[in-house]
Amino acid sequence: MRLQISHETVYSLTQAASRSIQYLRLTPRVDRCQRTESWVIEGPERLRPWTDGYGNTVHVASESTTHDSLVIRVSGVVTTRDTAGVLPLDDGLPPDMFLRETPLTAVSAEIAGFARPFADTRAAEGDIAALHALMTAQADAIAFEAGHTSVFTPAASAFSTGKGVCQDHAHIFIAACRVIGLPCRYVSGYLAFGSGDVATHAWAEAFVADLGWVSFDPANRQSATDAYVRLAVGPDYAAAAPVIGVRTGGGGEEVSVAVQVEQVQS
């Protein structure tokens, strides 16, 4: 699928800030399921690119003049390929590094009790069967509803609430995979729906020996298809957020985000 993507984030302040620094993980990753034909990032006065420890392309966007708004825009064309949700066996990141617990993916007693039966499924039927069963059970247990959590809500809180959105589902799935002994990581990106709607999105990838990283999107009850574009991976949202930053001064922040993804001809 050939996708034209446009993504604009606008920060408006009622009180001006004297300095802002944003970390932008808004460049599609290079892997076997997607190829970037063109990509442009526009933002504050300075944009400095670097590669983080997870292989994500990051731009440090800094604004040192007094300002009451910031505008970050990215646009380009990405060609995607449906690989049945499977990525290469080795992308340079040791799988066991994603067994490490983080504050957002800590395992609570409730999550442990929910996930533990799938260890038996894993032993009897294998990793893939256990992971798909886990994804389906989680989708049944956690209602997809906005307004109950934030991007910094821990998996344990979202699970206890029984409601959340895509990043909550990703965090819970990562925590549950740790219970059954499988490395799992967070993915941020875009998802274009067949209806033409589009959103920034988050899902998870679990490591299956002799196969590779396999994607699971409990919020949509499926593995990634060619409608998904991968931006960044990490142990949780904090490490893979598309835009995150700090500022000096300023107040009364409002954020507006506009994303468009259109399928275009080759």
Contents of the next structure:
Amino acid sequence: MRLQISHETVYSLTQAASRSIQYLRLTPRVDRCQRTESWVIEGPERLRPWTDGYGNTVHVASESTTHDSLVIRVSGVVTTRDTAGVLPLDDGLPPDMFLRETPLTAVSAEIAGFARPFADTRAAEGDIAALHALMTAQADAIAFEAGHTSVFTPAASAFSTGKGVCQDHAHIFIAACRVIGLPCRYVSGYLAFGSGDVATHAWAEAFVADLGWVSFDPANRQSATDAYVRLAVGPDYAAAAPVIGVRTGGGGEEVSVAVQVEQVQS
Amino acid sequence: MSETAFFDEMHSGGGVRAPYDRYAAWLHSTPVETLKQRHDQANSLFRTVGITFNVYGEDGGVERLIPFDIVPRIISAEEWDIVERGVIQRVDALNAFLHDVYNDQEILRSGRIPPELVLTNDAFRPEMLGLRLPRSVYAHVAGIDIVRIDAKTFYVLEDNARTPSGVSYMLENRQAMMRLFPDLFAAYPVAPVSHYPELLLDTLRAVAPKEVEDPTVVLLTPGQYNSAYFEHAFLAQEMGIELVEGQDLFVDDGDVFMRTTRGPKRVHVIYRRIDDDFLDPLTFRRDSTLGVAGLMAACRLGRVTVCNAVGGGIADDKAIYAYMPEIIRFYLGQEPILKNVPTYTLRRKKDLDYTLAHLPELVVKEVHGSGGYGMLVGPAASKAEIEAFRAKIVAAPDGFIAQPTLALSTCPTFVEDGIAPRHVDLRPFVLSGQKTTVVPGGLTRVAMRQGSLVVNSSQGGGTKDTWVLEKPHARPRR
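If the structure you just shared is the form predicted alone, then what does the corresponding form predicted together with its partner chain look like?
Okay, now the whole complex, with that chain kicking things off.
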């Protein structure tokens, strides 16, 4: 599928800031399921690309003159391919390291209780069956509802609330996978035809031996298709966040995000 | 065990060991009152200099003087040769291991170390994966804790590859001793240690980003409330470099700058004395105000060298420690010169069962603990303490290792009622830059309580000056 993407983030500051610095994980990964035809990032005064430990392309964006707003615009064309939600293990990232707990994906007693039965499914019917059953059960248990959580809400509290958005679903799924002994990681990216998504999307990838990374999007009850574009992977949102930054001064902020992902002819 | 069961650095087999011959004669002919006088003088010297140490855990951190002992620990040239070659070998292996686990991971694929022991370890930092560092050095400054059990046998108790401290005591102890006992230094060929700051600066400059000819080096401290702040200020001053806090630095366009009265100045090497977790709020703990936002970008872009490198903790992790002999063989193709203490890894059922059945004989440590906290010394513990610790182990066995209690050597020490033997260890400081070096000496820590085997300053340990004797006809002294 050939996708035309444009994504604009505007931070309006209540007071002027004297300096700001951000990490932007807003460049499609080099993966077997996607190829970037063109891609432009603009807005910040200075932008410099680097590669983080997870192989994500990151731009360090710095502003050193007084500013009362920050605008980040990305746009480009990406061609995707349907891999039935499976990516082979060839990105150099050892799966086992994703078994480590992070503050956002810590397992609570509640999550452990929810996930444990799927360990039996895993033993009886295999990894894939267990992961699909887990995704369905999670989608049933957690209502997709914005306004109850933030990007830094830990899986445990989102699970207790019973409501959340795609980040929460991804975090809960990662925590649940750890309970049944499967490494699982966070993916941030874009989704074409998303239902009501105005921001970037997030889902999860679990590692299945002999197969590779298998994607699960509990918020949409499906594995990734060619409607998905991968930007970054990591153990959780904090490591794969599309935009994360700090500034000196600036008071409060208002953020507005506009994402458009459209299929275009080749 | 009675005290006589231990190897003593000064006396053995009823006689005085060679390195101590003249010193023992001096000590035995000096009245206790004179020693007491020098001891008091030493204390007032240290109060003037202001070396203090914050102790965590009680009253939210109290400042106090680490006891200094006026009796030196003396090491012969031949003994030092073993220690020096041993720690250099060890640190070379640690650096090779770190380079490997963050790049090709050959040791994991070879099966010499269970891969999950590294990959699922909290001390492993995926943020460092695939990064090539100048000269492939990660642990630029390493402190290797060594104990001795007999004339020839040295054990490494622990490796410190993160931000080891204590070197300022090595330097200050020597200065104090030279003022207190000038005659002894005239009589003994004690190898100098005062060039350590110079060597440290050479090391830091040697790992600057490669296009930089005259690198700017700074020392990054968490600030004056840190227990080792004195050392940070001391080393920065000795090296003639800026002592900075996170707020003094900023990242712009991938470069690190220091704020100065004459405007921003580019920084190329950061000798950081703050933990990984606090280095960059955009990568590690978001709530950290001690670090520099953007530092990991600068580091991965090769614009700045952070010393020690992020992620070195995987090399000095207590669970990895057990594999150090294998690590040395794997990377260097050599047999370890210094021994490793046999280690029971309690995540293994067999080791756990053994440990629980032998707690009164063993030392049990938390895998991620340091400073002698959260540690059980079986032979010195009460029944109640052992049972309380047993419950902790059973609740989370993965978090612990156990080792046999070593018969740490003793060294004569000035105590209330005169001179008496106390247990000691030794931490030499190994520098890795253009080459791997160690100044002849280190920090000798002494357990001031009779019979105690815990030398950590946080647990009431003191320090001694460490004299490494030069070989006859050694090169001229600096």
